[in-house]
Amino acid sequence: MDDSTPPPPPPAAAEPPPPPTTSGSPTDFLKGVVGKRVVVRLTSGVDYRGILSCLDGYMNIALEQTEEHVNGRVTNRYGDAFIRGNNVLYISAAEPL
């Protein structure tokens, strides 16, 4: 054997991935979810589950294929449903984007 081959280098360790960006801003967030299947929970604890159409500034909604949820509990189906904007607690999307 040859003293003079230095030995190989430890394995190096894995570093973890970074973590995911979470910066986007509401806007961002509102125009990727347009055209995808949402939650969105009224002041009054009622929640409508469906595709999320449309909105305004104002944060009116359109909804397709629309449910309503009570108590977690359906109890309407709607094709399509109109909400105003000063009822909306929040909106969520409904499936990982």
Contents of the next structure:
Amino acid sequence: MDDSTPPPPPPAAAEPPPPPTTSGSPTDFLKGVVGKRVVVRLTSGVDYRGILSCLDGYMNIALEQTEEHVNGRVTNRYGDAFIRGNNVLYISAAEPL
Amino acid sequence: MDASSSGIQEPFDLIRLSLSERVFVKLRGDRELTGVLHAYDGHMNLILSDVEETIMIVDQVEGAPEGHATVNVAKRKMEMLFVRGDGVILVSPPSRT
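Same protein, the form predicted in complex with its partner chain this time rather than the form predicted on its own?
Zooming out: every chain and molecule, the one shown earlier first.
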């Protein structure tokens, strides 16, 4: 190797890399979906579709523009909604990360 | 933290911003409440006043095809109510615009 001509810095230094979609911890996934459209399914089978505002360590969830779906039908709409974490079965990304 | 347009950092902020406002609460056991939120804690124990409780009572009629159960709705009003947090599924504040 010729030390006098070092390689140029990687071009990606100017902007952060996109969040990984195929690796990382569950926490990384959750950080990646904040601000995105998600589907939250409760253990009761009810789905909430909306934009994930934030969540905490108990998996309490704040959603915006929320639609409540029961058996595939919209049964309620909420501008904002707080979901208590113990009811959550899963959080699914509803748009590409 | 990627705070969304409403400036919420954690889910409980949604509840804190709803103090003294009329909120909608979805409870386990097909019950819903609307009332003015006076206090809450980390368990989502709630103190509500001027409360109306709506109870959905599903009667599966014998011989009727599935999904054709009749839903009876019972309502009652309470001046002041303590709600134990573990019964809470969802809390929705009045829509802020």
